[in-house]
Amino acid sequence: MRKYVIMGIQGSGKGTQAKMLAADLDLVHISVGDIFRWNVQNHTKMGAQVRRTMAAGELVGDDLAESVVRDRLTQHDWNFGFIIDGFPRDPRQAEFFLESYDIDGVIELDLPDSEVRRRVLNRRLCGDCGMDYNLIANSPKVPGRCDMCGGELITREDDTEEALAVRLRDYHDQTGPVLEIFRRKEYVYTVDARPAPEVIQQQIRERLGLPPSQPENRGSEVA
């Protein structure tokens, strides 16, 4: 069994990453901003919250995070393990989780801020299916319309520049702590974001000591 962490600043590409090596692995690949965005396009009462918290920039907070962590690996689907992405993203987080959970390993994805507003800016998300896009690398075929529905495609509450400098500022007061915490128990494994998706998946791979990637579960999109 293999438990993973990915970590880095929206736009680094941890869902792209982590699906890759979910697939090949027969990993359950947990994405704790999924779960929120779920929420808050099905218009539940925890939606309503974490929507109010994205809209203004913020980090949801830790009692919420730790309770949709704890519910979600409560139910026992992972059994060959699983890659968490999205938490922990602060140190009270981190040691919920240390105390929790074995992890094997950490992957940080390292990428300039220019290149992270670069990357945000350029996200769509299409508001009927809710299928991500990203401008640069997955444009759609007709412009503004989902290749999957044809609903329109829509920028996300929390991609705008006034909100993205909230989050530069908080990844990095509050999530340069939680890798201090995972080095100490020497878990981190620190990856170069920039090159295509395809290269950073085989660097994390032999960073971790595992096989070469399979063509077939190869990706694109920039998450």
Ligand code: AMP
Given for the second form:
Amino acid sequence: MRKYVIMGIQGSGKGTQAKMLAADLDLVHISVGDIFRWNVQNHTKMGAQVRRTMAAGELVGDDLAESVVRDRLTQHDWNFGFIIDGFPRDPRQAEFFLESYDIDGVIELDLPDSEVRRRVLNRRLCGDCGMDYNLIANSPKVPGRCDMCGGELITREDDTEEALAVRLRDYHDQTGPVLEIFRRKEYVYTVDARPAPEVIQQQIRERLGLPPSQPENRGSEVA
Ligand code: AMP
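Which structure goes with the form predicted in complex with this ligand, now that we have seen the form predicted on its own?
Now the full complex is given, and it begins with the chain already shown.
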């Protein structure tokens, strides 16, 4: 059983890296942002509650974020473990998490703010299947269309200059102290998020003491 947290500023590739590791190790990938986005897209009550906050790049309230994580983890479908992405985002969430679950490691993807801006403002998402694209490094074969399902590519509502400024500020102010809490417990493995995704993945595995990944085990859905 392996339990990991992956942290990193927006656009650092945490979703991509979490999916690669999850596919290879049979972990359940839990993305709190994806859960909120699903709720917004499907017009649920929770979606209505969080939509504006998310679009502004602000953090959703701790109570709601914690209950989403608690509910997801109580499904107990993670026989081989989980990798959680986008949580904890502030010291209160970190305390909640540490009280409730023991973890094997925290992966920190390190990326300078200038590179974050470049990546985030070029990010696109398939409106149908959720696949991630980047117009610089990973553009779709047909412009504006998803390679996997042909769906229309859209810009995330929070991938704007204004929302990004809020998210960068929050990351440094609130998520920075979370890393300090984890660092005190010697959980944090920091990895440079600038190289190609496969290179980053191998570095993560090395740091976690895992054998190199077998490319054929990786899901083809990985961006
Ligand atoms: P992400 O996909 O991780 O960038 O998350 C997208 C948005 O979802 C964030 O900007 C927040 O509005 C919300 N969100 C995701 N995770 C959390 C969390 N742990 N606490 C509060 N808000 C969150």
